[in-house]
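A single chain comes next, written as structure tokens; it is the form predicted alone.
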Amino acid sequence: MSAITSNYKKIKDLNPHESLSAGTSLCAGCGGLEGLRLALKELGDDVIICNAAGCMTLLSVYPFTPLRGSWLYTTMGGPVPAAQGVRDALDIRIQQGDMPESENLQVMVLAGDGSSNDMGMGPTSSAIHRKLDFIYFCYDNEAYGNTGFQLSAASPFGGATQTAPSTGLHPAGAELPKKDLFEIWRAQNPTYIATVSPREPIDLANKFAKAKLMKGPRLFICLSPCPTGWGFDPKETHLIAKLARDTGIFPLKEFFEGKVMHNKVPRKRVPVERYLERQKRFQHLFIPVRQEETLAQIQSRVDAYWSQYE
């Protein structure tokens, strides 16, 4: 099934404006800053952005920040209620005449994979139950980044974390497989979801262009590869990104209408040991010896997956 068309056609034609300055605190090489940079560059200046308890709580520390627009720093289960309370105070107020619509602002949730797939779950179903109005951005790093990289709801399968290594009794490290939020969200037919990357920039740009156009719960969810979790260089970020994409372990795709839609359908998939290779946190498939079942798994549930739309 085709995607719905798109606006930009090269890279040259994204949007020149930065609502996020260089030179944040958070790690180099980081996915999820660069996925938020883009998204930024197309919402505007006129965001405010309720942000989770998470890595990219360092991103605007009091007194100092790289945004130009707002910053509301909340509990981990908090951003979602802060959200609803940011967006009806703004209906009201222009409402009741106290401030004009040009004045209004677009309403985001920033929330890591942790956040939005465990602790803030509850609170995020009921909004999307209310048809609130407003963007969720999720970062996923596939870990509970920022207190040391543990195992999370969207930690992979064969991954190891800090909580959940590969040991002589869990040799594969994570045994379960990763929880899918995409459909999750999808079973409660919000406006618009959509699978972002950072290797993918105007794939990315003509999302967020066609939801900012849009009313209700809007998700995105980023692929955020994670050099200090997942263990590689920082200079490799988009090549692990475009790994994700090539062995088809992060299909680009989009909800709307009630649809389904892939965006990048990759013409010959590539083994995904060539994805998990490059990375230390699946390094113990392959040394001292390789895990030929776990590795099988992986691929296996990959391919069941493409085969639905193959």
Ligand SMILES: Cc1ncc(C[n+]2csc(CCOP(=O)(O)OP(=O)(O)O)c2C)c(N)n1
The other form holds:
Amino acid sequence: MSAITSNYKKIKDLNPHESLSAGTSLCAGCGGLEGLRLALKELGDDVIICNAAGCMTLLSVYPFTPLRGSWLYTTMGGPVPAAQGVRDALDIRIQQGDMPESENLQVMVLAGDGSSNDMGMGPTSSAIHRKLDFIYFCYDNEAYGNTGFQLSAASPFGGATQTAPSTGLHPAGAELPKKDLFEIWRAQNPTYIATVSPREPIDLANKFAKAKLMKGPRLFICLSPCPTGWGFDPKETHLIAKLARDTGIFPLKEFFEGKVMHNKVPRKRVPVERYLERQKRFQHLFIPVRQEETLAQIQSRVDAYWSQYE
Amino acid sequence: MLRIRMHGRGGQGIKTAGQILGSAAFLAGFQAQDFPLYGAERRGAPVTSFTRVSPEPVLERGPIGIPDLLLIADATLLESVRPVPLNGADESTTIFINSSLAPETLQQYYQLPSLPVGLNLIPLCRHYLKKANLYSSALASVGARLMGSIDMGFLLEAVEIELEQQGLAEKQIEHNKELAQKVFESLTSVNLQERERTVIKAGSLALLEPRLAADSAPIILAAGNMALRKTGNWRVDRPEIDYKRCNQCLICYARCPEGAISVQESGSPEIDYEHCKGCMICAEECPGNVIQTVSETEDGS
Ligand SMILES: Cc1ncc(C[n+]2csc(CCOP(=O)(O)OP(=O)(O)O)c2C)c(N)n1
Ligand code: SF4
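Output the structure of the form predicted together with the named molecule; the preceding block shows the form predicted alone.
Expanding to the full complex; the earlier chain stays at the top.
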């Protein structure tokens, strides 16, 4: 990769500052919250977050906020237009001398997968086209978590959601494959794209350390194990995240200067079943009878993905 | 008509408890209505559920403001200056609290308008379900028993119907039925009667004057003040670090979603119990297994 490298190697290298205070009403064990906490450790306080309605909206509830930086709340389709407005306002004020350059802020969109893949996508595509200078942090809990776990375009094939349960007519639950947000962004050649996991704090911190020095559209897709919607004990959040990587279901990767690079590639991929069987949303694939065909399809899609790179 | 209101937190099965009680009443020949109310679908956030039971068609709609029976599954909800669960309760309200404390102690401690009924559901749930705070069947059973007009058979049938619909395995449903039966048999009925409705004097409709966004928008100017809200009372289990064996690898600090583990000057991790929600990630992740899981519940088991 390029000249921009950073080299955090151990946990002690992480920025000790907590930019996000405790006390929020997000679920105990929320993987998305852990991802955001680690990201903000690296980005620091000089960030203005433009948030799309979703679980993370519960971070800041009047009159309280866990953030030391700024926050602007919008609807599910609205965070990117909001980011454009904020970016423009900052640029103009600095240009006109109303505000010193030293007070400049990093503009970051914080949105769920529903917002990012569904109704927020149009404005996002336009903003990437305009080369808007912003970071987009998508915490991917693979459904509309805040409203009770309904299907999003990022819900995985074979998983059950409130609006796509496993039924006689649709035994697999969600029947369409997950939308590939990474590739959709890549088609527009943005500055940077990375996938991150709360289980890999060093990898995550290194990626944010790089991205914060760049300009232009920068996307982060953060694997966000969701105890409430995925159906597992909150203490297993990191175990689930580890299995997502070890099975190859969630590849850690970066896109920069025209190239895709994988990080922390599992040496030998664990069978996907090890990941699926621990979550209630996939329970119907195992009981009362094993849905062999669906399980085989999930495995073969993962294998097909990696065969492009192996 | 009897109006029953249940209070608990997300993840405790409060919504399902209301459904089971509604189904049980229906099976017993009553008309029933049940529905939950929550700000956001979230573990730990306050959840309320409502069940109306009547021999006549239930035409009343909306949240229950004046309950005949109040079932409080999580007593920490009462620990506030103006505890929401007591809304609309007076001397004639039957109040149940999930606690092992004596009714007199509970009444005094929480300043309740009437002497409550208490039973500690935690050890029972732990025994039958291996989960200390999943109250769906237990709380529905408390409701049915206190009402006095629903036979245990109908209750158990309702447990089965509702949990089957949620896709629970047969064995788990069986354990839930055993739990419901045990709770039913541990209480005596109060033969609940409908209360006199107090007529509420309503004020005039508020007139909203348009104001500039600078005055009326919810703008927060404090940084990080969310820490004033304590989430420590969400815990069922408490993680405790055995400092003698801790080698300061700080995995726990890196993994805690709340940022509730800080690093002391000595390099040791320290848990902030005022905010730790008890997700137990740290205990699960500690490579040396030096973080113990200690029960926070009254029975201490
Ligand atoms: C335009 C718009 N439509 C609907 C809603 C209602 N709403 C609030 S949060 C939410 C779910 C968002 O899902 P996602 O983006 O995946 O984030 P998550 O809840 O999983 O954090 C919905 C539908 C909204 N706020 N704005
Ligand atoms: S529903 Fe899932 S993503 Fe949303 S706050 Fe809870 S754990 Fe996090």
